[in-house]
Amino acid sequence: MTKPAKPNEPLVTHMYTADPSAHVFEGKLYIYPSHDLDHAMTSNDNGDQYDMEDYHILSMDDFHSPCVDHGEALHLRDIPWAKQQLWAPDAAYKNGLYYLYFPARDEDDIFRIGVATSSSPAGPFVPEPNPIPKSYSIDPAVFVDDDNKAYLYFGGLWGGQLEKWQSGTFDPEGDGPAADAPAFGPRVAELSEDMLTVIETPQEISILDEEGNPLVAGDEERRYFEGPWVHKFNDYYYLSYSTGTTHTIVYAMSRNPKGPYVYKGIILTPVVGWTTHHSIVSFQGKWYLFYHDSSLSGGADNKRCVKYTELHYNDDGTIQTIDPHRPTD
């Protein structure tokens, strides 16, 4: 347990903390971080010093309440299926349980995707003994719709293999599109009624400019890179993701989850460190953006912390700009 920690400052500092996924459960916020490791890691693009091994819940009562590490929820130990790196998880809840969605390597070195239960949004978890059929990348996240469907959104590029499936199937060799073709999107399919699988092929989430045209592979400041996150306000959907390389988190609004998505502009400019990685929740009345950064760690880009900060909407549903360097009262 901690002090109350004030916004873009660290939830928790006995521990490094990355990829926020914050919930609203039983009345108190819960926030699903990947747990960084202090050791040293040879730093390259496919990711590899990102090589977690379990997952930490963190709750607050609300933000003058210290945020508490309800310890170790899920073990790589424990997952039939995994053999390393768990990165990025989210939660949901439905059918009276608690569900606990995260990606790891299988035995092949391929990406995919698991899903654990708990009676307990703090867990512990109990992982099912494979990942999620037709599932592949990085990066889950849930949204439950207001008509209690629920829909898995996923995908990260690079380390996070989304170019190799571009065939349907894993193709080592597999690349990207060229500059000036649509950049890939995330992927997102429905889940089925015990949440435990999905009930269709996941299909390539579109996301356009106010033209009507696809984002091109070229554009970074606008194009997907990974972490996708899906909210829902006023009756349209916000899909906001990270850039990856332009080290922003951005936004694209539809009337639909599935989208087409209308790109809107930056909710994040960038942090301390190279990669970004967020969620937007609502609690008593206001908005907050969760994310990370890595000032904790001096800028050791695998050892991150987690922070928030209020979020703003502008009349015609467009979201503020947050600058994560600039004061708070």
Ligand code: FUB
The other form holds:
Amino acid sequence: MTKPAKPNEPLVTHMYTADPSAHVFEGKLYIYPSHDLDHAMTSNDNGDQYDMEDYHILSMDDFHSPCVDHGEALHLRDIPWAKQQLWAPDAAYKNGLYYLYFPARDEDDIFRIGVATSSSPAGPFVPEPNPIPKSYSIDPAVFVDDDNKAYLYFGGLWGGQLEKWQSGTFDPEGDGPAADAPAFGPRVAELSEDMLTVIETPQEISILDEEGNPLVAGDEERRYFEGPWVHKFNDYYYLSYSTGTTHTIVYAMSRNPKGPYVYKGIILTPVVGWTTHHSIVSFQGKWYLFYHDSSLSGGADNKRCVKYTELHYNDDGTIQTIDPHRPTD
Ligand code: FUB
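Go ahead and give the structure of the form predicted in complex with this ligand, now that the form predicted alone is out.
The next block holds the full complex; its first chain is the one shown before.
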């Protein structure tokens, strides 16, 4: 039997995992990661090296229990509209059903977001025949608020194609803004009651500095790149995300799930590997950060491993910065 994973150690070592979205379902921790494959793809800014084909769901009764791999929960071959690249997923629960949200490239090589359903948090999941209408780009994250409204967040630069959607339709020539222009923000749209469609055109989220000015595209230490995650603590919404080129997980706060959000600081300093991607979850009275790095493969960007560590708030609601290389007590 596998031993329980310690903080900052791989949750599992029998396969490569990345992009962990952690949730508490049925009293247990469920982790929805990408499943990195052990192949040698050429690395480029388009993300061709992330050529994943299926999802495996992990769970733990608690942090003293071994992490269970529930096997293949969804495969590319079973998704009618998807051609390749099953990237970072997320999951949600509503109305007695579990929903798995995932990005993939369609037949035209355009990233869209799909949804699949299951009666169990561990799957298997059955995909809808088409992607979610009006969805695009990558890294879906779903937040279900206390009033039961659910929101779909998404978007990623470079290989994630967010630059190509600035006119509202896909423009293959679409590019990023000038360094002194407002950076592109992630997108948000409220989900329908059945969680399978959005009920509005996705809108861009503004991320502002403390003076109320939008973060600019050249501010690579703070501007949005990919991997949105929204959680709520003490009536504040926290939008956390990867800064991509500067390799940190940072966060911004708002009183409204759709923003505008005000930038606050760094949650996670750079890990081993180019990408960084996370989720934040409350479990048994404590808060945890799930994240990945490339340590299990000795640094290969597309062979990553999922880890966790405890997350702490300051009295004013700000989050203490985590250094993944510092041993925990
Ligand atoms: O795993 C593929 C991509 O790498 C994800 O969608 C991004 O967030 C980055 O982690």
